[in-house]
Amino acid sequence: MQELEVVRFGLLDGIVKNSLPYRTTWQLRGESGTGKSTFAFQFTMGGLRRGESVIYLACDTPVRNLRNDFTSFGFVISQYEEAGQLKFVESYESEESGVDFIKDASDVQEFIYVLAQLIDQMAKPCRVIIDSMTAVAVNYSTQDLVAMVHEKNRLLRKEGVVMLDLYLKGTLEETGMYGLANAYDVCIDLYYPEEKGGVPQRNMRVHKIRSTDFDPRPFPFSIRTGQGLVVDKKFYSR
């Protein structure tokens, strides 16, 4: 495995001043249909293509459907699964042979223990994606969810590991979202700010990064098959 000291993710190049290290936790919030899962697919493929390992916890969709979603979007993942570089996990008892699962997502200890065991087994660097934490949140009160996320991020923050958690915006109390943001080193929003010609314009905005400077302005983006999110980084210079 090549030595990788920082997380490489071209989507943020030019928006974030310096490279982001491993041992960080990322929060991605977005309205329905803004491209959260596409962002997660892109983050996954960015790691796999660089020789990193990936753990993808599917909370909303069965793994068999998730594999189809990757493929239909133009991302070929079968070789990475076969090589043990990509590990899918479900947040409920899986009916599919060979898929790891968390039997009870409302059990904080089990949730963290299963992920910790898998992280220890995977080669480093390793990217851990939870798609999405909103599905996990139904098992907790807002206060308990905030406590659970802080505990999860504290215990799973390890050398050579970066974690990305997805949230559907508007489904949790706003006070809870503020509390959750404090558990993350990187916070990114995807949203629809306006319509142009009847077509919704997606925007991405980085609103928090610890320890480095970044551009907090919203940047328009499109979604392209085989690529993912394509951000218009020259938007403000034209």
Second form
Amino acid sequence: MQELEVVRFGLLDGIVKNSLPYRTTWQLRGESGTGKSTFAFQFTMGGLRRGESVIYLACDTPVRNLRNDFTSFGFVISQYEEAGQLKFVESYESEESGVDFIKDASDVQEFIYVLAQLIDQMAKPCRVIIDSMTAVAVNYSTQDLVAMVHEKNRLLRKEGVVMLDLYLKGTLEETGMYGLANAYDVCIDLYYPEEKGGVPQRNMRVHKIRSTDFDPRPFPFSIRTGQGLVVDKKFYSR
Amino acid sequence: MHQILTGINGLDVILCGGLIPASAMLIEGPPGCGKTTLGVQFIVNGIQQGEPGLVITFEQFADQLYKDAYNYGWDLKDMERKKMLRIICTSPSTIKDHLLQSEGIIHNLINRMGVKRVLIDSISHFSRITEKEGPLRELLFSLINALKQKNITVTLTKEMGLKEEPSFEEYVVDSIINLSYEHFGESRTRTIEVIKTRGHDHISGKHYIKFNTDGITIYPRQFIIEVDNPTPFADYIPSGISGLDRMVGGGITPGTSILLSGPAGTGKTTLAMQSMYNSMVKNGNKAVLFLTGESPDSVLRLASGYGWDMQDLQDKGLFKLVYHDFTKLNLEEHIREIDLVLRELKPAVVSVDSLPPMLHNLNDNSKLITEKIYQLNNLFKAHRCVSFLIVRTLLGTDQISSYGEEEALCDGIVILNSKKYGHTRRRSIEVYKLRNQKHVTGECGMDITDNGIRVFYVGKGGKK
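Could you output the structure for the form predicted in complex with its partner chain, given that the previous block was the form predicted on its own?
Next comes the full complex, this chain leading.
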């Protein structure tokens, strides 16, 4: 497999046995405050630092807030944005913010079209992050959402493109979420395990990776400024 | 079969090539409908082709005839001076005597000048000799035969009121042309109809005629469109709207007529304009907009709102806007004009915006409407244009066309629509039909932005 065809993402090293190719779709689920956006920032920076391009679709929060969030986590993005390597798209605010936008995120076809146009324009490899699908999902019945995501992933899963969709856990019916997982090649959960006293420790668990082996056990992680999620990969070997 | 051209614009088309030499043609009709003009034009055109002519009139003094003809630019006096024409103002009985004598003055004149065409204006006056049908018929038959024997083609005019039973003259002549008045909407126009042509075919039905500065022009109802060396466009003409082009495999094949239908405000004009604009700017093609519904100002304003400078393209000779107030539009003339514009500009894309106003004066005559749409389609096809025929349908109905005829006649149908979802209204586009081209079926979302229409189709469905 050629170097370019592999998504480099140190966070999963050791948990996933082999490298993950592009042309894959990733699902990241997590409860509120478990670090989904931080994961996404890290995924963004990982790509940018390797010279890849990134499309970041902000559905939950205005882009101007997102830029601040990147900064407060110690990630400097301005040079990437200026160089056109990082492109923010918004479905949250109106067109006044000066970034590309999706007028009506509840319109599947427009949603897919705008992303497809941007993906075509960006250099490859390209990482596409939707933060988060939950905001889009509220417009649909579970059944329609599953159909929409399948359609989106079918049409946008292209050479040199990896997509990461964020979902807030608990807002969608669990039965629907199983159907949804079929649309993804990689599924990762972030969560707080049941508290047994002391400081709650966040956990990450990979529960699906298509066509490669992985460690399905939960791994505790912490969040550190400038680094993002730091997974305790030696948790089980200690 | 050899035929001689009358040289009258459009008449040779409906006569399928002209008249047979040494035949007799009767031009009948009510007063003022152009019988004499048509007859004189036949003579003048003959003279211009080197065939001397003779006009025998029982009605007018020569001066009046000279004056009338001069209005059309025919200098009859000059033609007489050049011995190409002779006008004889006389009485029916004189003519009878002279023509039926094999050595009469008129025979001598014909022989001397080498006359090839004769106009007798009008034979109604022969009733002054006798009113009995038998002798009249015999007289006319003998006159015509005397001229035919000299290898002369004769035109005879006859006054006619309301349509009567066929008269004896109609059996004596070889071809009959009927001129009359017709009401189209509120306006009255002159029409011509070929009733019979012995020995050759003709295009039946009534055809519109007009008096132009150079005489009478006939606008054949089913004129045969022949375009020599039509422009070799690319295999397909893209609309430049990426989603739409993907739906149809890259673009529309040249010579395809598309019915662009949808309720008001769904973007029909915009879609057609955008396709024309893109074709001009991106592919270097030319485009023509035939506008009858809206005013040119409002359409150009609409275009400039999207940043499409049609005026500039017009100045560069790439774009042409042909506007007519539909209440005053004469369709036959307009179709002829369309043909001329297409011949001159050779556009790749044309838009008719919109079809119902263009057909307004047909008074909902469904047979005529079908015929005209068929004719328009054939015209655009002959010129290898991608054509958009715009029709408005009613919101919330399954109606596709205005008349229920267009959908069968056009090669393709693109339906624009809009539906309410909660508080928002979403637009959609559907390629309902596209002959000989693979296309994606079903509705697809679209919207209209500051830069024009976007069609939200990202698949590869229309790949050929």
